[in-house]
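Here you get one chain, nothing else, as structure tokens; it is the form predicted alone.
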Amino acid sequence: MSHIQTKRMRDVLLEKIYNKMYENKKIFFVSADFGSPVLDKVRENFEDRFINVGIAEQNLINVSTGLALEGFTVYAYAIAPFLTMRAYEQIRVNLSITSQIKEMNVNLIGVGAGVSYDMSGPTHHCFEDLTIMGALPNFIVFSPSDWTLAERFVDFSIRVKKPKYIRLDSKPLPGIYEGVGEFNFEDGFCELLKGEEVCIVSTGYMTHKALKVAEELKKNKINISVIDLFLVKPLNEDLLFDHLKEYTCIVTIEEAFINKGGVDSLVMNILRDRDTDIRVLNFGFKDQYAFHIGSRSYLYKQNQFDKENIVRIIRELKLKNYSRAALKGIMLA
């Protein structure tokens, strides 16, 4: 694995946007006093198309909306929980509602999805964004698992003129898709591993964990599938179901509150609407904020979805043939 490059999603995404600004004079960048080495270059070389509005996320949305209504493709950049929750009313009224009657292209870049700012505590954790941003009509929600997907999204973001929320992990991560063959980006997901009976559906950083779970289970001769869900909205639900219906049990993993409208709810709704009896097991954060200060691994362990626990539960389910009673009993153990 040493050949796989490790990079920050935001650095690769911003570098691609910066390069596009040379050829596309309609790209405008707005920041809520949130920096990066790439933005220093944007500020220097495109001072007429860069604004720092200060620590004022609500105004970030107002300014971005005005620019978009004048025909600019706008990238608005801030820390994920503050961008999505402090400015939610402005996002709803200015972008979600307005875009239903007038074309506009505003791309909200939120850095710090899940607990990628792990040591900063609950104010900087972002468990709610998939739920609240996915609830907005006319919005696209993009949750990449690596920097290669983040880079690939830039061309899509320029071409598709709708409001978008781009949720990025803050930490350097290896490039999962460097060795993956061709797939249709706009389907919204990719089956990274093909196995039997069990399929993990994950998004963002959790796809890295899903792949590690699959690797560990393979040592026990248990081969599971892993589907990476990166376009949370819109999603080709029929195509995803065509993949999911092959399995006896679906496991969802996300850095979000479970049973609150995130990836788990999306998957369960797809299965419910098609009247299947496929078992579903959901892993994520409980209905409380994480006041424990520690690494991601520590926070996962506190909420019983560390790698070891997920491996144990899937292995035990395998031995008990994935019955509903077995699933319930193992989760309560």
Second form
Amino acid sequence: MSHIQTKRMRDVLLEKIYNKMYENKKIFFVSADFGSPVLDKVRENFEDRFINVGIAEQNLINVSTGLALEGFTVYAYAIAPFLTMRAYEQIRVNLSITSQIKEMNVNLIGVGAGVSYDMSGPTHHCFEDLTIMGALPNFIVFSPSDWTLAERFVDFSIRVKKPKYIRLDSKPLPGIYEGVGEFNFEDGFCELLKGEEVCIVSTGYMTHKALKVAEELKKNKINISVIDLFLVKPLNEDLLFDHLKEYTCIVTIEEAFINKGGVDSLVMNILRDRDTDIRVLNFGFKDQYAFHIGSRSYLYKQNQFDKENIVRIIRELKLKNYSRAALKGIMLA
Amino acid sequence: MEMSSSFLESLRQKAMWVRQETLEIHKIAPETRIASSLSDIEIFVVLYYGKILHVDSKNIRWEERDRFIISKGHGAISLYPILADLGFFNKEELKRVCQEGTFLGSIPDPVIPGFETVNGSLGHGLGVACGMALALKRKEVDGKVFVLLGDGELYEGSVWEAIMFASHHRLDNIILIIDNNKISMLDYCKNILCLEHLEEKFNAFNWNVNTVNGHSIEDLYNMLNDLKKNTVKQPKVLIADTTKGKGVPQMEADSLCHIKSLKEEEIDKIIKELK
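Show the same protein again, this time as the form predicted together with its partner chain rather than the form predicted alone.
Whole complex next, starting from this chain.
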């Protein structure tokens, strides 16, 4: 059995930034007392362009703002829920509002997307970040599913001088994109699997789950598609719709609250605006926090979107020809 | 550097003119926070006409300039006449404050030439100044970063994150001025949350601490001049003792002056008395 290599997206992204810091003297790295092995090297070799502001996310954003207004390309690094939610108003005023009238390049790197800090409970679960960061004008929101994508983002992040939110899973994950052929990064999504009738749309870690669901269905001779959405904002809606319109049923799965502005809402908005008859099935967390400690699999089970359940539901829907009645039955169940 | 008496007099005349102009603006824009914009007039006058602040209205992005962040943005209406007078924008614009389509609102943003940051939400300015001050050091630019904070703004926790940061990183190119008018929106600060022993607080955070009568042009000039030259490796704070609503008797004595507006005839009477 071959060994599947896993890597943390964080490590690959930071390594690339670290290497860029040698040639690009305008890069500044700011951390809110959050580390990684790569950061030890940054601290050691770029003492004058690395700052640990302490456990102070508001000041992380404000200091980064000042650096960016003076022309530095800034990477600001913290745990995702604290970065986006403790400091949301600093992000809104000093990055979202200010960048509309002043060029500034601040890249917020949040680690711990969704329930990647599964055991740490509700404070560390990050369900809301895509919704609230997506609500900010002038922001770019990037949610990669593997290290190849994360690494490719670094050049883009230096070139495009806008505020950005980079949402990373904390866990080591297998690669997805090494085997994928050429695709246009700035399209913001990639059709990883091409099947028929059903297409799963997901982002980040959930794309790994989507691929597992597809693999399981394949054993039952059902070939579905999987679209990995990584540039959540700006979203190339027309291009995405060109793909979605080929299917009878779109399934979204995400580590976020259902119907609260996450991937499901993005997809629903695209379909609603274009008046189609495509059926949509949304999987995610119910409208409450998860206090019962457990692994990701446990948490999915609690919320009825473990792999087995998703596979069962898609099979059932297919048997019933994706009828509205069948879909309604599932929603009510 | 001692101030000549004629220079001092010219700055006093400027302060009087700015006070009149600020009141005139309030006439056409009653939504402006007039009381907050009256306590910091002498500070603005000394910084700009006293040439403490090195800025160039013809080259607002001049790399070597001093940066000035007016964190208590609502109190910056009194800076509009000064910036217009110095050529940052056309003086005619002063007649259009808060009128439809103008760039001069009741709180300034960097769409107005001369403003560095988005203002209006309190507690951001000092942290942004820390980033700028750090950047200037790395770029080896000599300019200083001036910040104006209201005392009520010190209630924002983010300010204290920045206070810690500035002294730890020895950001001696920061000069923080606190417009200590002692009144917040709804009451005297001492009745809301006590801010007393402010000097000791800053001392404890390892800042270089100074105090001044914030309406004395001479004292402000001497103090700010000294602070600009001071080579101590600490961020500097100047606590300026001021009166909210300065120059308007009915406001000076009113703990609710922050949210009050003046009627046209009141303004005319005050302007007449100022002259």
